[in-house]
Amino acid sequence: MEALDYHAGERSKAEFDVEEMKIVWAGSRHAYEISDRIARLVASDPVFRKDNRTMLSRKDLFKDTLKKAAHAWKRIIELRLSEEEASRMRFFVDQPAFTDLHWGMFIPAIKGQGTEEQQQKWLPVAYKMQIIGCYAQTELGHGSNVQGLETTATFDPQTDEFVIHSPTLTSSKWWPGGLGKASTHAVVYARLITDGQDHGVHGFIVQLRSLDDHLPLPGITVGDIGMKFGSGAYNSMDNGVLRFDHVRIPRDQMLMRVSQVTREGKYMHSDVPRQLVYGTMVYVRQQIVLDASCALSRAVCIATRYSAVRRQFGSQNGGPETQVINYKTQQSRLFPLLASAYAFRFVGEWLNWLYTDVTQRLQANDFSTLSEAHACTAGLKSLTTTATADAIEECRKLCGGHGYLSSSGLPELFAVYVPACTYEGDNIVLLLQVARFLMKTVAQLGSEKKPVGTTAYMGRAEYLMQCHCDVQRAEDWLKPSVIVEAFEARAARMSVACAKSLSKFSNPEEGFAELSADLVEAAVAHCQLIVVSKFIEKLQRDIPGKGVKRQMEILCNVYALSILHKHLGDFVSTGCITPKQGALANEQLRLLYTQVRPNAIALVDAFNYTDHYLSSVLGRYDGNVYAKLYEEAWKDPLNDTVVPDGYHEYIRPILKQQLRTARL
């Protein structure tokens, strides 16, 4: 019982209101409040068990996928849940499903892209999940170039359909979640042709399976693509192949927001811009963000919990030896984590206001600050999955070896997590994306078009590129002017040497891609400097508490320095600080660190994950780690017989020298 009466005393350090930090991290206190029952109520029911998850085989790991989100939506029901409450019931259930992309991509697709008339047939009997819905844009042979897609719509104006078609076999249909075995419907996208010309890719609604037996309509071709990385993990989802054989659609089964064809055949857009198809796009990539927040506060519980827990060397004259987290090789590999936990909540809660405000301006045909917020959330998706799926394989070596059993719940996490820096945009293809938008953006600084939103510091670009860091003592570091002056200067200088670089090319495209790794690095800088800005301002506006505020301002400084230390070449290279001004950087971050110690715990509890979310023996609330990782090992399969299968066939014979040798 000692681990467990020693959490308690960890947690008797803290130096704030942990419920007040649980506020903090859910958003408000009806949010906390929402989270907190159903977290509960999820943990208390037998079916949502997943201790088992990693050892079904994969047909027994599905049907359990399907029991788990049956169960779930009956609950739903019973509950009479509100939009918010069964959100959160599947993400606290903690296992990818078919219903992710009903409810995440299939009925966003209909609101986004249908017409009104549209959506009050498709949306009601997908909202009852009278049908179950996919979302069919990746094919086998494209991914990324949307506009390489193979699939064809052709109009057939004799029948008022279209004709989707797989004409290859790099356009099958490949990844869809859902699509495997449960999908009744998709939003598939192909290439729409009428009278012979190609109108480019659009969304259509085509239905997959029979409502009555589940099975494939007549013309259609599907199943699943079959095992992928780790154990349990996202092998509960069924993610698809399909291929369409002439496969015919009633004609207003085209997703007609934008665009329609009529029923002559003829092709026409309509008064609603082409922009609005954004809208789902920027709402899909806020909402990852605030996923990898997600991800990445559950390793680093993880890690902190039993970084508190595991002691190893420095025990002098017979006492306990040193408890690791107070290693200072494992807190500036730890608390960065732990800071970069809390940052992406922030940046992903601004950027929840973002999609809010850039859709009540598209809704008013105001796009002036479309293409900004479709590059920024591209940039801060791709920005805060990769550092997420680093950081989960950084907290399982931060718990030794223990950290390898899947027990331990990283390298699950790991497995399921690591998708999300290809899906919805590869990360270094967004990045890309970003620094087209920077490039254009450095381009008219001299003209009356002034920057926006997160790029309004470009306006300021002549001051940044000569302005000098007056840091002079590692406290000035402090500062929340100096951080911020440092990073857009950073982020300035790089943009703008890119865009020098490219002018010397008299093929603007041969530039772009001779210089592309330069240009990922400066969207990096451009994308970090959001978020830093975005933790300071939530700093600055809305944290409530003393206590709570004090350890979030040591928190979005150890932020700053820490990827002030990671990408110190940048900011020395550039001119933007001295050497030295990065050792005094470097000094206080260490200085950071033992802030950091006594709240540690307290601050991953702040997150209020329950030991079901957590699935860890190794990130328990109660410390109580050893007999647990004892009780677990237990439990595999392989001991439920002393002697093993296959001993006398196999063993038996080795050992007792019976092997036969055979004659060449």
Second form
There are 2 protein chains.
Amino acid sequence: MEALDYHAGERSKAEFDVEEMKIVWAGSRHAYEISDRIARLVASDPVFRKDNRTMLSRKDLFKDTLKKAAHAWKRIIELRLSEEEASRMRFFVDQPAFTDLHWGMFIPAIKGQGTEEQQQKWLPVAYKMQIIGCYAQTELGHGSNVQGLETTATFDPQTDEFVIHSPTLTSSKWWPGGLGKASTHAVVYARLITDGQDHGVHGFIVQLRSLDDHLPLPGITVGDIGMKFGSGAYNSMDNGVLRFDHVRIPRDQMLMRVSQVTREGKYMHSDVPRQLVYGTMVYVRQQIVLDASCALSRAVCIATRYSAVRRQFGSQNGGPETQVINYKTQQSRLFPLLASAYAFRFVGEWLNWLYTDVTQRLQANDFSTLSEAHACTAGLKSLTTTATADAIEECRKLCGGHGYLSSSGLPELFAVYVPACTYEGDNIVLLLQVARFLMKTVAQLGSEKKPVGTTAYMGRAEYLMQCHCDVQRAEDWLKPSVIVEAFEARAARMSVACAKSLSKFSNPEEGFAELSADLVEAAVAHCQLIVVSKFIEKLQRDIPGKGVKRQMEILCNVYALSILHKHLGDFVSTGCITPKQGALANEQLRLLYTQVRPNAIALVDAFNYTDHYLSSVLGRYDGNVYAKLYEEAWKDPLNDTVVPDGYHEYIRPILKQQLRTARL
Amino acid sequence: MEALDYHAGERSKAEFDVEEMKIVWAGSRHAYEISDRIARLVASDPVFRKDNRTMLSRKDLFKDTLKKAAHAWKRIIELRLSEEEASRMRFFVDQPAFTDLHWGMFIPAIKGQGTEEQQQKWLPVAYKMQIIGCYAQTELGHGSNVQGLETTATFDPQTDEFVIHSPTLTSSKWWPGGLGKASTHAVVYARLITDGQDHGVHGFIVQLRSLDDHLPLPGITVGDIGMKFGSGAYNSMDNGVLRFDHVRIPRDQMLMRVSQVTREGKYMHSDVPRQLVYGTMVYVRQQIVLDASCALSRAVCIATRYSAVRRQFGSQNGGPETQVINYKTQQSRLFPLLASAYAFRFVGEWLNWLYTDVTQRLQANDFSTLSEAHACTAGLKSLTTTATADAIEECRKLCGGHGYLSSSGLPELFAVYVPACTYEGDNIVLLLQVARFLMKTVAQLGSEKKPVGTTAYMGRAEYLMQCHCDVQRAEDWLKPSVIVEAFEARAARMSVACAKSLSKFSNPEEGFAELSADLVEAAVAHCQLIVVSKFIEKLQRDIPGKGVKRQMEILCNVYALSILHKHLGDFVSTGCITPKQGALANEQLRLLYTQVRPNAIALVDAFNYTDHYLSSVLGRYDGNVYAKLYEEAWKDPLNDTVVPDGYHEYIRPILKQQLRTARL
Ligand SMILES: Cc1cc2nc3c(=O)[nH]c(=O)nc-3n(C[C@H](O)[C@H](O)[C@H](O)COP(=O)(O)OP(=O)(O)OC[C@H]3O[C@@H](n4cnc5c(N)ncnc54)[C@H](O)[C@@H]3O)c2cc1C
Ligand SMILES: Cc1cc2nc3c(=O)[nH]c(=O)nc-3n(C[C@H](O)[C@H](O)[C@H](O)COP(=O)(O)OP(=O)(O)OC[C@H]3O[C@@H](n4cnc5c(N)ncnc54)[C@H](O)[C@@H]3O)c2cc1C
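Next up, the form predicted in complex with another copy of the chain. The previous block was the form predicted alone.
What follows is the entire complex, opening with the chain shown before.
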């Protein structure tokens, strides 16, 4: 029997080689093959089933998560998976778990901040998971302001130990993932105090639970902080609360790569540059940008496929109705998100390169690009996570009523994704950092220090302040140089305008605070420029496969012109383009949508997601939506009985007018 | 002992009479008193407790909902509450239930579409809840396109009955609230067929379940459609699926106010105007606009109070850190939402008046304002629900990490609110209707037919197409006439521009489809103008209370200028204002934020919400956030045991390297 495929017609319309696009999306043939193999492995394993996840109680969900983590680890060992394969496996299991923090934060923190000796002691046991670690920074009272943390680590020279203590309620550690129930250890951030002197916040490795019976060690109070957004979603994670009552740890458990405390209690710095920590941040944030492209592409895949199945209105002479994907409003909402998924993927790839570049420079003691790289990753983390969170919800709305069902997969995807806007730096706080860097860059224009990397365009600020866009017909907007110049001019003019306003304040800090809302907008303009330019740069390379490059060009233009349309006020009011040119851009955008349309399904097929990973009835590869929606419904526990539990106590007395006498 | 109040300082700073503002918000002293009394009644009743709601399983949540509905009904009877009071009680119980559809859709449908006779037969039993009804329109395959519904109601002249049938899978009724488990009856929409002829979709009263044992009647398959977005949230509602296998109902159960089928099977229209149905739509949608202001104000209340408690950065000389509400970025995100809450409240109030006006005109056979009223309510439903959904999520983000906890109340509020963007008309489909009406209005300019009501400004299109904004200093933006003219000019120019583009198409329908994304933007501009003008009109009335009117003026300006800033592209590219004037508006906006700041807490106190209704640890009246967050955490079931369920099977074997032999 032929496999059913409601999308077959759509698939046959594609004007490019989907298999080649899969490789572009994955980054390389090697990456594609690993992803493809591991995704299937996970999808075919019944332990990794997740279609019933949103119905589980908190306790059952957590137990299910422990089971999946253990099973994944077992498979990783049995199959002798490489680090890369293991990490893909955790990715496709697709259920937040303590292991994310163990591998993603605990180990990198020790690697980045521990001495050689500490690494040799702790990393092997961590790699084997003989200990499970988490990253305990945030407290009830402090998240963004890390320097304001209140937990103390006081050196006791008598015993050569640190005393870790939670002096106030607000100093309770709060939020660390994996802390609540699973971790045996944590990297704890606390104020280092020696001899009555406060040296600010430092990291310490602290054992939390006994390795014998998992009970908290003396002086430690630890638990889960309770339910979070959504059903299923991030509730599989045991984000935790932790209090210390004078807990003692040996001196050598302070992470001492950059600063040390000697046996005598003397506080010192090594010659390792402090900026090293920025390297880790660049690493973590480039990962977040790649994750954004995954979450976004997943939502877009669901909404695109469903939009091709869903028909509403427009039947002619009793024929089928119009697929909603053919409506221009649907396209103008959906296709920019499809383009963003690709754009974020490519900028994430570039960030990955940037991380390598920065690391190499650091090793050569070259700090010249560090602050630019730091600002750029902070900005891109903010830009891509905000856009992705909004986009997932837009995709849900694009699916009409059915998008609101858990079985559409979109509610859970949204709920599990949104904290990315907050963790690893609140998105607004990050944009303010970018803005600060931009103001510094503008202030230094004309000086010795030339702007580098993603701010290099600022070096041409004089030109960009007065250049004129020469678009005269809609198709002029297809020229990469035209697009880049418009985005550069807009970003430069907004930054320079802010700098001018700032200069009117006698106190620059006051000015910065007063103008911060405008500064954030300038930072966004700068980050959007980066995404656009990196997409265009990607297209300058050789890209094999019939029609693949052509599709990418279309998507790149959709991304750029849709951003331009959305922020038209910026472009026009800074005089970068005229209102007429704005209208031409919009006209061109409409034409581009028409070019995306026949390729839409193939463009989401290129993400190569299994139905298991998507876990969406609406996003099924075969498009068999209605039969499966109907089937799913009956699985709800409420359908266990025809007459609902509670009928006799609460419905019947109403109907029979016997409420007065009922005991409720 | 004095009650603790962390906000006391904030409250003492208010520059207006909060008690008087409460009355303005409620609409009248009478409305205020009822709301206040019923809210306290609900809050003090342990049955209505909802702080543990997000932890309940689907079955327990549903049973809890039945209990609350029965208890509320019992109290309504015992206390002999008026209709108004009863409806406030359901509002403050704040848990979606079958009763919402019974009172909000089933009864109004019979009132609006039933004959006198039918009303006399069905309404008394419905008012006493001797039957429970729902509204069964949407099907698996059709929501927006009501005319495409597939369920059939075929008249059988032999037995004088209709045969209700679900001929296809996609004809299954799908989504009706209260249908899944609770309702005994439904108003079912089906294609009326007499003598082989299809007369399109009509409403029928159909009994679904036995009044004796609640079992579905023969031929009826009914159940719940499964979990929806979030935990708690809308999962308390039994949105249902329903299939008919040739179910027979007497002829007099077709709702026959407008059309009838005679004993002989003849299809006829009465002289009751068909437009009457629009009256009901105006009613339902004005209610949705008021609901938007409630949901939005609730989110804003939580975010505002927490922003005054939360401190992060900016400590000077060891003093307390800055309250995050003092950051301009926080203000520029939060205060426009606060202003929107008030704006939506007032436009909702005005819609309520409009509904009365339309009803009176209908009774006098005056249809002149009907299509304008219909377009205007459709547009405002779309505008306010979209803005509110986005705003709730923004409020959540404004609370940083803690906003992601269920105990913040914001995740559930979002999840329960968002379907308002989809039900009662998908928001994009509604804007397209508004756009269609606007294009008609433009086409008729210069003809006999003068634009009325909210489109009256179009009558001055010629002037508005060429007028110049004369703002020269920031404070010029405080003049209501300046604001209104800018908004009118923008809306008129966008509509006229669309009409011009449309005229270039030989086939106007094709043109409409092609330009629909632009048309939607023109519709939004028109709707924003309505909100702004109604706010300004409200201020022209007498408003008692020290400083109350002043605060409202500030909020009105914040609303208008923040919209202008957000849509600067529209204003500048249509030439309504210059870039310089746009910058002045932004400058004025910053000054306005400074004026809102000292009054922010009092402005949200004026909503008069109980802590029970808010159900948010972050939004507590007393601001005692941290102690309560900490307390709440320990209630999570995961904290029942120190060592989690699953440790022995899944964690220990990892730590002890015994996975290979473990059976998972
Ligand atoms: C799901 C999840 C998982 C997490 N996992 C971990 C973990 O594993 N380990 C860990 O240590 N932490 C973790 N966290 C905590 C997370 O890192 C913090 O929540 C995050 O850093 C934001 O800080 P905050 O909550 O203090 O926000 P706040 O800073 O309190 O933000 C509140 C508001 O104030 C604004 N604001 C703050 N400062 C400024 C300023 N200077 N200028 C303008 N506006 C400002 C913000 O923009 C925001 O609108 C997690 C959080 C979540 C939600
Ligand atoms: C919580 C909830 C409660 C509900 N309660 C009830 C109830 O009690 N009774 C009842 O009968 N129904 C109920 N509904 C159903 C609801 O009325 C429909 O979901 C709603 O009308 C939207 O229709 P749809 O789902 O068919 O969306 P669709 O029309 O399928 O929308 C899908 C996409 O197509 C787009 N689209 C559709 N048509 C066009 C067009 N012509 N032009 C451009 N774009 C278009 C939409 O904008 C959307 O992006 C409920 C729904 C929900 C979510």
